[in-house]
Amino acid sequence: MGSRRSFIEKVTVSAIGLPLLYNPSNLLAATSEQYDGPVLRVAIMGLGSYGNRVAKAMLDCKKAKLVGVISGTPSKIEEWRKAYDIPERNCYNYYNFDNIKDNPDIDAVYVITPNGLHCDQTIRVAKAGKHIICEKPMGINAGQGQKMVDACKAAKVKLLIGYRMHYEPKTVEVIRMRKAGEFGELKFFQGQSGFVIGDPAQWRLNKELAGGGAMMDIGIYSINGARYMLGEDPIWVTAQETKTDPVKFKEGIDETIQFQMGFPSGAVANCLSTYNMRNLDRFFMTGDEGWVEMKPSTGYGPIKGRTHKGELTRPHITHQTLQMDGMAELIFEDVEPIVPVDGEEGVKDMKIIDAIFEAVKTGGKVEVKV
């Protein structure tokens, strides 16, 4: 479906058949313009803290709108109905949401539930004929991820993963610099992702619902970050686990994992994922002609960074606002972000996580084929 471009700039691609690429460079200037194209009508499944964050961010979207909710908690549905003016006909619970197949007012469902529920819920949404945006990690292992991809292809709907950083302006600028060769031959990436987790009874510390611990929640940022910063996929991993509190971090729930990745070019990555250390949100990458440090690198607040050329100065715009408008363009106009956000991209991260968990168990180097 075509529309007049007004929120973000299309990049002209000279090769016929190549996808249009999302470019946030003129984003601030464009936000004041009137938009008259298609709007992606979204129902959010899972009305927790991150669902609330996405809903609030969507108030500033021009190409996506919150129109429905799916929740197991009636009181939350009522609160959201009032807060976001959602019609009762667009409200569902976890038992009856298959009925969205008969609702022409909903184009897509954003699945923001515990990891262990993603696979089944995504497949149900696909069978209902709606596009899916699934929060990361897309499942609890690569097998689940592939099932989701296959189901969406069979249903002829799009499956997108909530990679908000693929739309973040400073991150996009670093990737542009890398593609332009401004760092030279890349040698090393370091990713530090972690915080001290609170309530021991929360679902993130439940193996059945989370599929793991810190690695599934926060370590995935360093995995995905290494891939988009270096522009390669790893071919091997090694990993070591440290657990200081086996009561809080039960069997199958990782507290701290240090992991290493090797890439086809010879570049290496050294990363840390933890639920027991504060203030860890940093990426560093160096090549033979330049370097970049981002700190914070993936947090919700303004991303900050500097390179050998100076400070990164791209504007801060709420990540989820950019993400949802960008994903609307992808669904309606095939405008691709600078790094993919499709289900196949999510499966790659899941394969790497599977390999890291295997390396922790075996103590050896594990080959990765993404």
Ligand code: NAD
Contents of the next structure:
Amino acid sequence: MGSRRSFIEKVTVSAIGLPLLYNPSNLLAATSEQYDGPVLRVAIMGLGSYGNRVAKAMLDCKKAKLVGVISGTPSKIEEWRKAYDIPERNCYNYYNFDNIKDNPDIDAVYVITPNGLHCDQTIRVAKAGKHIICEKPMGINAGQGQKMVDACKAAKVKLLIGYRMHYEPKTVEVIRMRKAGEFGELKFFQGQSGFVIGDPAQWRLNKELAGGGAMMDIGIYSINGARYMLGEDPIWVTAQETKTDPVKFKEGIDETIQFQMGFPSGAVANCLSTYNMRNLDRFFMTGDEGWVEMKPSTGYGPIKGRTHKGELTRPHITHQTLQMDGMAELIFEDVEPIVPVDGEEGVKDMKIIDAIFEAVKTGGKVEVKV
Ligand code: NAD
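Please supply the coordinates for the form predicted in complex with this ligand, as a counterpart to the form predicted on its own shown previously.
Every chain and every other molecule in the complex is listed next, the one we just looked at coming first.
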């Protein structure tokens, strides 16, 4: 990860002469301009692989700061305390984190634990009166997602889902082009999301903790991507599952699912979600006047892409840095995001996943009402 200086230089140089691509206040967050507004003070829950990535990215944030941790492993808490200068009073474990309600130094908790734990943990944080950023998938089904939305509403706290691509500059540029009608009438989206999963003992292959297999983890990128690329929500899905390793991918853990979605405009999507193929990180979309291909489309970047007009040239900025500054704005300044990142947005993806699993079971077309 680059220093704050190199980060700022990259952004400032790349931004010269370019139109503002995304929320102007979000762009401000990534320039060398002084920032004197409120800073979102965040505690990360779950100090695993992605939690580490988010913490490092937050070093370059202007509007968000890591100030606390919640972990079941005391040695990790010690490491993080040293690495990020976290005071002891801002450290919690999974039993006592409800006490965060009495801690005025923490504004929000970022839940980065296994999917099956998100719902209960989010509801506990909401009851403690703190805002929540929760990783995708927000839960393991739409019912859980809705409970989380309701709990946060009741507690009058914000619930945001870690959709980092909604802040990624090349993705935002494609969304701008789509809104400007540059692709014409949209006809087709193709999403391919997958990787080969390793250790069979990991939580990602445990139904209770993961809620499913590849679809929950990586297929969700094609679902969410189809929605932000086309700018519509699907009204039906069909889906077919193939399983080559029923030992590793037990009942309830999907290995590979191909799925199709139909949209109100008549556009259709054809997607692949898998835990058993390499190099699958690609979006393609075509309309009657233009097209875009992104590969990689949702990895940590740099994202690469081209359209009928040529290469996408927007700068690479660490996704989680932009996301956390952007989310601080949403919480403090009530800005309008380019693509929603709230709990309701998360529930839509969960409803679509529920419908895909039903379509796999029934073999038929399943209506979706998001
Ligand atoms: P991980 O296994 O690396 O970390 C999970 C953390 O949760 C660990 O620190 C672990 O100790 C802790 N944990 C607490 N209770 C646990 C339990 N009962 N069982 C297992 N672990 C427990 O996983 P990760 O890759 O960091 O994923 C965490 C979440 O972040 C998932 O929801 C995942 O989908 C999401 N994620 C999002 C992105 C993204 O790009 N937005 C990328 C990776 C992961």
